[in-house]
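For reference, the chain that follows is the form predicted on its own, supplied as structure tokens.
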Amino acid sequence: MAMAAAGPAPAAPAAAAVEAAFSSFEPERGAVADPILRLSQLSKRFGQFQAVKEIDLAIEEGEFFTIVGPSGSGKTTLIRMLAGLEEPSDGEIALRGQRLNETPANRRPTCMVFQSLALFPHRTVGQNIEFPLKMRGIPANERMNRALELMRQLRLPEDYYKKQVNQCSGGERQRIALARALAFDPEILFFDEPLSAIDFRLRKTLEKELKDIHRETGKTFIYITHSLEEAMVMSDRIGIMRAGELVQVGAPDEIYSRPANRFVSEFMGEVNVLEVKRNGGGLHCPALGTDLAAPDINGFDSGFLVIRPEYLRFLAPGEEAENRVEGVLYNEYALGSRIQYQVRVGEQVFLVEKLREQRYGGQLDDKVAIGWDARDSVLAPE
């Protein structure tokens, strides 16, 4: 697993990592409580570099959280030590308010699922899905009654419990590795990157299967990926990082529609972003050479004005918008079911997305005005 610059040497391979992380493993379960993880100032450094800096952050039980955020930003770090595979250097990690810091990961009734998938690759479909109630001493009967289950729900052929995995493909693996991870019990899954060295349309595929196995479950799910796409397609809560910091942490549709910053506005999709100023009552941008209409600017002084491509329209003679700006129609671009258009004004860039249905019917190289209102733009600081 990726780790953070100027970290310690590597860990062991995900596989012996796993063996001797249910080795020893009895859940200990307490009263319940809410939420199910609290992490208070929690903080990771490696010598000089802090790779994760004072985070505080509660996960409700049966949540579907993911942390995302460009590669360095610390989420492997953040997730290695939740998972016991890493001690923090400051701060504190509570699942149901007792304290988890000197709980070895073979200890704590969490477990991770690996980015490597860290199979057995010597044992079958059925003995690596059982593996984990090997290691507790249920009987075997009952570990086949609970594997055989446990393909049915992650929709693997009864037939596979023989077949050896390494005959097994890459998205069957993927559900060989979650199987095994629910035989464990576990109160809290964590998800390395599942999904990362897998081709787009099993993607698809699969992000839709785990959202559907996170509600059929009940479990709770920390999931960490740098794909802003498989964020927003699985989660109840999104968690954005940078440079070790949680910047901003909220519904997709809230991180979507009001970025605390530009690099969370950017980091969410393709923008239109214009630095802009307070100008007395309104705001001025450089840029056009012109005031816009933005949202309640009161406490704002300078920064961006953040505008989704889908919320710019292009205006026909005689309609009108808050903000209308002229320019030329430069290309255009198929996405689909959308239809994506560059629209140049003097030196500034616009994106505008629309359906195929509600496509542009012009030309390039046409003169076009476009337009948007202050409630469909987002004020954004730095």
Given for the second form:
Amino acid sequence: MAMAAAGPAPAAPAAAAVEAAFSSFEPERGAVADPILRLSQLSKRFGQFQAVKEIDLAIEEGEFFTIVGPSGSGKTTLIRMLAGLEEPSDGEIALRGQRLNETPANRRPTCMVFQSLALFPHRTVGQNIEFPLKMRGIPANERMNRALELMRQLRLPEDYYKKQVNQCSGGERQRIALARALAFDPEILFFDEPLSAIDFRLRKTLEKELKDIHRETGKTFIYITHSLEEAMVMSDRIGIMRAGELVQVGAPDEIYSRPANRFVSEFMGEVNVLEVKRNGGGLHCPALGTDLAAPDINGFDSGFLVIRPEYLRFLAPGEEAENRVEGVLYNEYALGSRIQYQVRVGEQVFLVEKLREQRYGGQLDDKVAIGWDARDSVLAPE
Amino acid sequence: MSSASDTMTAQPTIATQKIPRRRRLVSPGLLAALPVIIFLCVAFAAPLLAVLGYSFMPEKTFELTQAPTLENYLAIFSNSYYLSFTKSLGLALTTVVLLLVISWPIAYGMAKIFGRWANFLTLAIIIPLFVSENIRLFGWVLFLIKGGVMLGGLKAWFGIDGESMLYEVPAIVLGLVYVYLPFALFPMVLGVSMVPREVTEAAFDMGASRWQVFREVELPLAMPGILIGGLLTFILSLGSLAESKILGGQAVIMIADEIETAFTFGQNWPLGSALSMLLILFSGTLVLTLLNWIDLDKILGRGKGGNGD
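Form predicted together with its partner chain, following the form predicted on its own:
So here's everything in the complex, that chain up top.
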């Protein structure tokens, strides 16, 4: 089964080739005049409530862009505006430079995979996949060939063509929804948390499959999720959303290692956050009562110092680190491949993560010294 | 394997010995349903059986003890009762079609658009039901009659002189549509609310026009509600009497009129019974074939059994 995924990658869409030819002098990616999708000052108000606040964003051709945010952050409203299911209150959506605001969803060359998948329960798998083709009046045999081709690509057995969708499993339904969206042959595919209702293991598989499909089709994917972990696996770029605003946009690596603020860093999972103040040329941490060495503090006044648990290490007697604090080993948690330790330094709780093979040898309630280097921590102004 | 299962079954005997196992002669389900079953037998099946019995009695008898005969049925087929039967059928069909067309936009609005105003509308439609049907129909008479609310008003304010539609077929259809609207509307509201919003959005998003969304998604998914409303109002209209009597005058003799006449004015219970039996037979066959032919499970995409067909 796994072999089937390694098919030949189809050629990039013709439009991309044309664009590349016209801008052969372009110095780097991202400098193209018209990105495939550009949002300018895009806003949505529901009465008094502003769900989306003046978002500016450019999505590049062929990109896998993920918008991550907690529930209520406006991400679903945002993607529904992009799909044409919600009308923007302000601002503009432009597809390759063409204003799209007034174009209804059924005339936009985009397609969405819904959270509920929104399969047609009264139709077979084949009829579901063929739906967008039928709407265009494509003859039945042509539709069927295309549907079967997509089913092969998504590893759905051929005899599912006549199966009722409600008899298919969660993962199969996921693939049917994706096949149906691909049958539409959109310029941009939107995904509104389609994997949120799927159990952990299958979700992990489907995430990778989706990324493979992205590679095979070369299409632009815009994906919405509340799980940064999910976004990390699949995306070329990630946008973090909070209360209707894009807090940070960047490559997964960048978001991981340089979160723009405390919100982003905590969104990433468990991190150590220390409240710090500028103290002359250095940093002071009131909770620990010590000065700390930190990365570049130019322009920083007060805020938070963020250290990921895996960057903390236990210090053997005599071992040095740029920052060193002493506390008590309070508890340990097995996380599978890693082990997490809780170290208490006064009121401040630190989480330290080690690989299972590098576990700390001591006992609970041991006095321990932990340390980290300045370059492994990040300053977040808010 | 077998020894293991033997010890498994042998184990609990100690427990079961203490409490003697009572064997249930009657299942609890049947026991619980018994009052309803008895009530239905007495109040529903018995009168029907009586009518069935009378339909085989000789003309104008009032007892069930005579030798059975088919003369009533023969009389019906040799007379022109088929005319009133066809008229009833035609009126019922017209009513149902009109009701479905009128109900769809209201039902759609109530299920998807009106929001909390839907409750207000529901009340507005239900409250008149507290008034007797005949009184409401007489209200329509006052409205439609020559010199009544409509024509009198038109004449007084605009000087327009119109012909009354009262005692014509359209007045009967109007009455039927008016009286049976809730019975078509509310099942349809349920049907429409069974169409998930995201499914219609998905169809729209994939290039379907408003009409295609209606035909491909909304109509089939709302079909159970539409069918139930349609069948209900069809059967009610087929047996309706008051509308043709009050609003139709003698313009149209419907089958229910014939049955009533046979029982009352004609003092011919066996003939009325035979007519009733034919009507029941006809509508019953129609409903059963229709329900059989249209597989509700298939419309809803509920597969029978788990693993394919």
